[in-house]
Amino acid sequence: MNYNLSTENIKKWETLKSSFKKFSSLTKGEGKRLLISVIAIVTNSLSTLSSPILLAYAIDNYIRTKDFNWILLFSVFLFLIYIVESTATYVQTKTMWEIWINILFRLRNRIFTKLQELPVTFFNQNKTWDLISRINSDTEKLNMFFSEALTQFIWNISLITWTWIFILAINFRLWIVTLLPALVIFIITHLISPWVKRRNLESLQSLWAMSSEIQESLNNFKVMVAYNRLDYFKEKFKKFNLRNYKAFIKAWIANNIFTPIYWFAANIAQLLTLSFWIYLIMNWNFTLWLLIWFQFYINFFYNSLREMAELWSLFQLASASLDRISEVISMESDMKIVPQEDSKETVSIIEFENVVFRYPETSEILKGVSFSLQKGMTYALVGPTGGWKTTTASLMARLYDPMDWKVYLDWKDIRSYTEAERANKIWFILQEPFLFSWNIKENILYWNSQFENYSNEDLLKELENKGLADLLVKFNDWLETEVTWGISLGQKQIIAFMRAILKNPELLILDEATANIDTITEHLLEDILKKLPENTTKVIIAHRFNTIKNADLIFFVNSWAIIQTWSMQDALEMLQHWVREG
């Protein structure tokens, strides 16, 4: 399955219909306060049409006629209006805060649980830092939208809506005249967005680049001292920088291109209102109200519109950051639960029946392939460098599905089991383990909770039982030593080894786990898995035969197949077969 993320893949959300189903989809659980929040929006945005209606009429009725009394009503409505007004917006602000603060908070959550949910091929095919520039990058600028523009943009949709209707209600032919600009303002709006947002999502992408190619290169920053090519990134970087910086001014031409073409709109507008007026003026068809009433009007219609072209910029940056989130929201992993047919009578811990796989875009690298790994047994895979011993390990751990035939864990099928079952049997240890930035008491207890309520003095004693305690010597604070960037990668492979020996697995795995660790302490590592319990099975993967000297079988592993040995000897001599074809 294709999990490549690119905008290639995200053209079903370019349409403005759909931008705006997507972000009415985020208010799902928000019933309640949006309701209260809508209805503080049209109550803000009559009670603010509503005092020109009054101040017209009391012009044209009272203030001319000098009649107080009226006045004097006029003034206590009006300021009824204004409370009104003012408890409306600090309502709506409330509630579109609480509104836009929840569903940030579930959206970043949705895509962390995404995420894990997507198996390892989805992490092969995308970068670290694209990924978490949606969780965090693309999520801020949403942030930025909900928090800053949001209110006003439902505010301006909403006084323009309203704005209409009161000018339907004064004149029709010139509710007609002043339409016609604001119709051609939509026209274009909807014929141009998909473009803009299409500028933002490219502006990203070269964003989103740039950042990846930095972090890249400043891990990799020893070698490019040792080998003196720091020329070789600065040019790279230039390059990266350049397409960003192109990308960038593209999409600020086209967040920008909505101001000038709304205001001459507006402009428009007013020249050919005003020309009406003077006709209805001369023909004696408008009172002086009317006029006053009509004119608040055409500016609050036309200055919201202005406020609009503004907004719209950002609605398709936000736009574009949420087709980014959702195209990895949408995504779904192809390893599924099956549902437990007959179990396969058999005896081993692992059976492959003529396993066929192949990487996204690869031929296959594993054709047929069938063995099996008998409970209590320690199994080395050797073979040449690229021969897909690792990805054979994979198999065994589900970290991949095969293409066709099955895998089986125990006399089921692998897919049957969940997660958590199938991690509760089988542990791997990789030559490069990941730990998170904890101490190493948190690091070996992760996923482990038989023993999450140790102390440190329990936790000790249990690892003596297990001959794990003098692996601690190497760390100046034992448990409560920080796993920093002063951590060596050999003393990584000690903290991997001792979680995976805490948790007992039925089967481990072993992927070069000792290729960066002192001889002693290998030796040391060595005794520990004898005592491992005789039904757990050992699958070690090394290039140094030393390390695999006590495997009771060797498996072959080579381009499409794996072939039992019956020797180190054996091993060896295909090895150097394999070298002398290469």
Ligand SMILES: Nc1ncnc2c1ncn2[C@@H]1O[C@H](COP(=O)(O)OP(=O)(O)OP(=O)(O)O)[C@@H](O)[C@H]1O
Given for the second form:
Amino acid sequence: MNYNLSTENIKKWETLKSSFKKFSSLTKGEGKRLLISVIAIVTNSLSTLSSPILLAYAIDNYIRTKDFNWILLFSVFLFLIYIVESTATYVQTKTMWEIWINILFRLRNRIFTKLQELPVTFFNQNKTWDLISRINSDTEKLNMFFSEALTQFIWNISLITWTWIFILAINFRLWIVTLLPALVIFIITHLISPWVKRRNLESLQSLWAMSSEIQESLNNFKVMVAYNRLDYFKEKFKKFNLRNYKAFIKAWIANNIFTPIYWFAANIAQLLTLSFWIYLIMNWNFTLWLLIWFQFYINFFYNSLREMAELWSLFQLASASLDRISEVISMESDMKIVPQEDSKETVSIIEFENVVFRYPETSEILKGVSFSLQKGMTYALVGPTGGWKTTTASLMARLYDPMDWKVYLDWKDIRSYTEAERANKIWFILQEPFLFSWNIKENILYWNSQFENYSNEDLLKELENKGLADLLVKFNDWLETEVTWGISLGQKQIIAFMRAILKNPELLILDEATANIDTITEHLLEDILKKLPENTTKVIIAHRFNTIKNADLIFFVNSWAIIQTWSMQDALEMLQHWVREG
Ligand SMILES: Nc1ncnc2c1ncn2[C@@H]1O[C@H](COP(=O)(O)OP(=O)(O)OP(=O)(O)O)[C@@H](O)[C@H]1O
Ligand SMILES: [Mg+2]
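The form predicted in complex with the named molecule is what I want next, because the block you gave corresponds to the form predicted alone; please supply it.
Let us now look at the entire complex, which starts with that chain.
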């Protein structure tokens, strides 16, 4: 399956309907609050709009006739309406605020949970910075829209709908005349919104591409400064910056296109209304209160529409951000846990049956590999650089699923184990050790339920039992040493090694795990490995033949097959032959 986010998201031209749908799907679980806020908004806009009717009616009927009783009654009524209006405003703001706070909280959790469910391929195909930006910046863009514009947005939509109904109630012909421009606005908005959103998406995309570029350059900055190759960095950065600049300008133009259109239509509408007024006046076909009402509603209607122009572009930006977030959320891992169908009677801990594998978007392929590893044995995988050793080991740990045929772990289909079950059986020391910026104790106890509550003293005793305590002399503060940037690659490998031994897995895979460790310490690690329980299977991947001298069996790995060799000399000859013949 292709998990590449950057190619997928821009090609879609979503309609307004599906954008609204996506936004409304966020409000799941907020039904009660949403109902309250909708009632508050409707009440609020109704009272805002009804007070001028009452005022106009009072002027027309009672102020002219000086009927003070009615004037008093109307004043009290108006006062009550103002109280309702302010209460509704308060309720509306409060509930909307609660809704978006909850939505954002849930959304960030959902993305992060989703990231944890996705397979390694997803992380191979996407840059870290792009993912970080989706969790942080895109949700922040939504936050901006929710906190600054959403209430205003819904409030305006509500006002526009009500004035639309009120104007219709007053005079049908006027309704037609004044609303024709609004209809044009609606159609134009509908047509150009997807285009505006696309521009915003492209701008966001290029911004994150530039951020990734900066991150990558900064990682290599030391080398670039040392070799005075800043010109290279400058050129590359300039290219990304220029792309970002162009995308930003395009998005800016697109976002600002609504304002002139809305304002132009509003002015035309006012011109049309004015002409109609002249026509009505000429025919003496109006009353004073009708004139006041009408003018008031027309102003209300078009002022709200003008405001909507700006809010609409914010909505498009938020919608583009939501698209980027939804893209991650809608990704489904294709590495599901499958029900156990068949099992194999075997003494092997792992068995490959004609396994075929290829990385997404590449053409090279690992073809039909079969082999099995017996419990308690030590195996070595040797082979040329780029010769599929790490990939084969990754398939053993189900970091990827083969395209064809099966891998069996302890006689069951490896896909039928849960992640936790698999992690208890297999542990993997990667070519590039993964550590957290915690101290050594926390790092070595990562995902280790057996020792997680051990005190330093108890843990030290355990490390001594396993022969690991001697390795701690390499760290100034022993278990408390913080793992920061000031730690060597070899030291990192030692920490990863200690973590793996403490896990006590049934199958331990060491992928170039001691490549950066001095020979004396490497001997120490070999002794520690010998102390592991008898039925522990070890797979050692190494280029240095010295590292694999204790292996019971050596496999030569290449893209065509995994071949069992008979001795180190045999393996070395195969390697020489392979490298020479290409
Ligand atoms: N994440 C990936 N995406 C695409 N192709 C990959 C990926 N990782 C490895 N490859 C390709 O798969 C092939 C096998 O790579 P692999 O890392 O398994 O080799 P290796 O034997 O471990 O090499 P080395 O001795 O350098 O560690 C190579 O052609 C490599 O370019
Ligand atoms: Mg490798």
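All figures in this text were calculated on a predicted structure; none of them were measured in a lab. Superpose the two forms; the largest set of C-alphas matching within 1.5 Å is the rigid core. Residue numbers count along the first chain shown, from 1.
*Asks:* Quick one: core overlaid, is residue 71 moving 2 Å or more at the Cα between these two forms?
*Replies:* Moves: yes, 2 Å or greater.
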